[in-house]
Structure formats: structure tokens, C-alpha cells
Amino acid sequence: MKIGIVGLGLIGGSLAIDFKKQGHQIWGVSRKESTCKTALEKGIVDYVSTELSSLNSAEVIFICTPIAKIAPTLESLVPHLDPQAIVTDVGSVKQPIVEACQPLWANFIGGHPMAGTTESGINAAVSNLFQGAAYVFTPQSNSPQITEKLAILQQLASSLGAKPFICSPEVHDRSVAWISHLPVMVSASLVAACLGEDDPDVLALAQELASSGFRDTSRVGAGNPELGTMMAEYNSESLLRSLYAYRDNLDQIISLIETQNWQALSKLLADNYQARPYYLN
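Isolated chain model, in the form predicted on its own, this chain only:
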């Protein structure tokens, strides 16, 4: 299969690596000549260009640009597409993307591989990034044509070792607000709160003592700032809903500590301990 990948960063590059290993022909597109050169030198792609027109015979195209550039990229890509080409994206927000892209191309199906690292760029691309990860698709139609295209995308996701899921864009965005976008904001606020310590000696010692607990809790908040900002901008309604709920729960914990209600606090922590495994697949 001839697969086009627009945007050869962490996600796009990692998709290219794994699909190329499977024998697919990979055509990459990047706006940067330096990225194109690196992709070829590393053997990540078979062919690469700065021009979207190079994808005129691609069967499946993954748009792996930042969220804000997905719809404009598709709009520029449409004149060059084969009529049967499937186009998908990898954005972490789906409703605004699907609403913008579906009218542009009937064979567009929103996608979101739930995988990544704190690194970015072509040099961060790795093999097996999607192994064991959820890969969500958000088709807006159940027509025979879309069902057929969706099956192809599901098979490709499965070939990466990922677990395909199907849902509406709205359900996707509310779900990821809880388990992806909220943790980013909570994690970022943790670091910001620590930096608010006004005693330099306490802050310096805290930084020296920080270990696995702080590292794990703060990791997602230290990722790509552009991505975190776009999560908030494009999924603000669902993210605010989850942030308000989180604030209410944090206020509850503060109240239990202020009133020294250790029994209630112990129960709350025990309930959370029992619930956590259901979120870990």
C-alpha cells in the first residue's frame, strides 16, 4: 500500500517507521527541507517532498501536523488527492477537526493514536511507539463507503500493535478530557505550585529530593507546550468540565484535612486506590 504521511515529527515519523517495516511504500511530506533530508538519511521514508502534490497517488494519508494546521492542510491537499484516497489525522481533539474536515473530503475519518513521549521532531520518532496503545477513530457516517474505509484504517492500526476503538467525535473529546487533557493541566499546575515556594532553601532542597513520585506526576505537564495549549483551545468545553470537577474534589480533600477528618480521607484514598486499575489497560 502507498501511504502518505504529512508531518514527520514524533507521531508521523513513528508511523512511517512501522509501516515501512511492514513493506508499505511511504511517501513523506514536511515543510522543512532539513526534516526531509533527515527522514531519507534515517530510512524512515521511501520518498519525501515539501510538496503536497507528491501524494497524488497515495491510498491512505495521515495528517500529522499540529491541531490548528490539520484542516488547512487537508484543504490544500484535496486538489491532489486520488478520488478513493482515505485521509485521517492524529489530532488529540476530534470534534472541531471532523467538523472542519468532513465537508472538505468525503473519505476523511478522524483518528487519534493514544501514544507519545515528551520529545518532539523527526529525531524523536521510534519503532513500536503504538504497541499496546489505544487508537481511536471517529467516523461521521456508517455508509458502506465509509465502513469499508474504516476497516482499512482499523487493520492498519492493528498492524501497529494498537487497539482500535470507534466512537463519535463528541464522546472522544469528553473522554480524553478526563484521562489526557486534565492530567496535562494538573501536572503543569503541580510544577507551577512548587515554583511558588518563596523560601529559596526549601525550593532548592525540594528539587534535590524530587524522585519517582514527582517525576511521574509532573511528566505529562512538561511536554510540548504548543500541544498542551492546543488541547485547551480546541477542547475547552470538555476540559473545563473536568477541571471544575477536579477542583471540587481538591476542595473536598482540603476540607477533610482542615477538619482533621482522617477517617473520611482514608476512605476517599481507599476508594481511589480501588478505582485506579480500571483506568490502566
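Between two forms, the rigid core is defined as the largest C-alpha subset superposing within 1.5 Å. Numbering follows the first chain given and starts at 1. Since the model is a prediction, treat every value here as computed from it, not as a measurement. First, how it differs from the form predicted in complex with another copy of the chain.
Considered as rigid units moving between the two forms, the segments carrying A133 and R31 are the same unit. Smaller rigid part rotated by 13 degrees relative to the larger one between the two forms (C-alpha superpositions, whole degrees).
Starting from the form predicted on its own, produce the coordinates for the form predicted in complex with another copy of the chain.
Below: the lone chain, stripped of partners and molecules.
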């Protein structure tokens, strides 16, 4: 197939590498000349341009820009598209993107490949990034036309070694709020609370004694600040829904400790012990 990729960073570049290996023809687009040059030199793409008009014969296009640029990119892309072209994106939030993009292009289907590394940019792009990862698609309709396009995207995702899932944008956003965005805020509050300790002896010893328990629980709350803020901004409704539920559960634990209800606390912890494996497929 002729595959267009807009935005040649970690995700776009890694998609290009894997698709090119399979024999697809890869047309890359980047705003930056230097990125275009690197992509060609590394053999990540077959053709590259700074112009969206270069994608006029692409059959499938992946928009791999930052979230805020996805809808504006599609808007600029539309005049150049083949009427049958499928457009998808790779943003980590789906409802606002689908709402903005679907009216612009009937063959737009939101997507979210759940893979990444701590690196970014074209030099971070690697082969097999999506091997074993979930890849969620959020079609807005089940018309024959969309069902056919969706099947093509699912097949492409499977060819990367990813596991495709289909759901509504809302179910996607609520689910990732639980397992991805809420943990960032929960973990961020932990680091922030520790920093607020006003006894310097306690703070100094805490820093010395911190080991794997603290390390694991604090990790995602001390990651890329722009990414954390962007998650909150674009998925604020679902994130707040999860945060309120989380706060209720925290209040319940605080109350069990205040009232010294050790039996109920033990039951709650035992329920967690039983339940957590279901989140670790």
C-alpha cells in the first residue's frame, strides 16, 4: 500500500520503519527539513516532503503529530486527499480528536497505539515498537464503508505485532484515564506531598531510605511534565471522574485508619491483592 505518515517522531518514525520493512511504500511528511533529511538518510521512508500535498495518492495516512496539531493537520490535508483515503491518528486521547476530525473527513478513524519509550524524535524511532502492544481504534460509525476501512487499519495494526481493540472514543478515554492518566496524578501527588515535609531531618532521612516501593509508586508522577499536562488538558473530563472516585477511596482508607478498623483495612488490601492480576495480562 501507499502509506502516508505525517510527523516523523518516535511513533511516526517507528510506524514507518515497520511498514517499510513489510514492503509498503512510505511517504513521510515533516514540518522540518532536517527531519526529512534524517528520515531519508536512515531509510525510514521512501519519499519525504515538508508539504502535505505530497500525500495526494496515499491510501492510508497516519497523523502522528502532537495532540493539539492533529485536527489542524487534517484540515490542511483534506484538499489534497484521494476521496477513498483512510486517515487515522495516534493521539493518546480520542473523544476531542474524533469530534474535531470526523466532520472533516468521513473516512477518519481515531487510533491509539499504546507503545512508547522515554525518548522522542526521529532518532528514537525503532523497529518492533508495537510488538505486543494494544492498538485501540475508535470508529464513529458501523456503516459498510467504515467497517471496510477499519478492517484495513486492524490488519495494519496486526502486521506490527500489536493487538487491535475497537471501542467508542468515550470508553477509550475513560479506560486510559484509569490506567494511564490517573496513575500519573496519584503518583505526582505522592512526590509533591513528600516535598512538603517541613522537618528537614525527616525529609533527609526519607530521601536516604526511599527504595523500590517509593521508586515504583513515584515513577509515573515524575515523568515528562508536558505529557502529563497534555493528558490532563485533553482528557480532563474522564480524568476528573477517575480522580473523584480515587479521592473517595483514599478518604475511605483514611477513615479506616482513623477509626482503627484494621479488619476492614485488611479486607480492602486483600481485595486489591486478589484483583490486581486482572490488570496485568
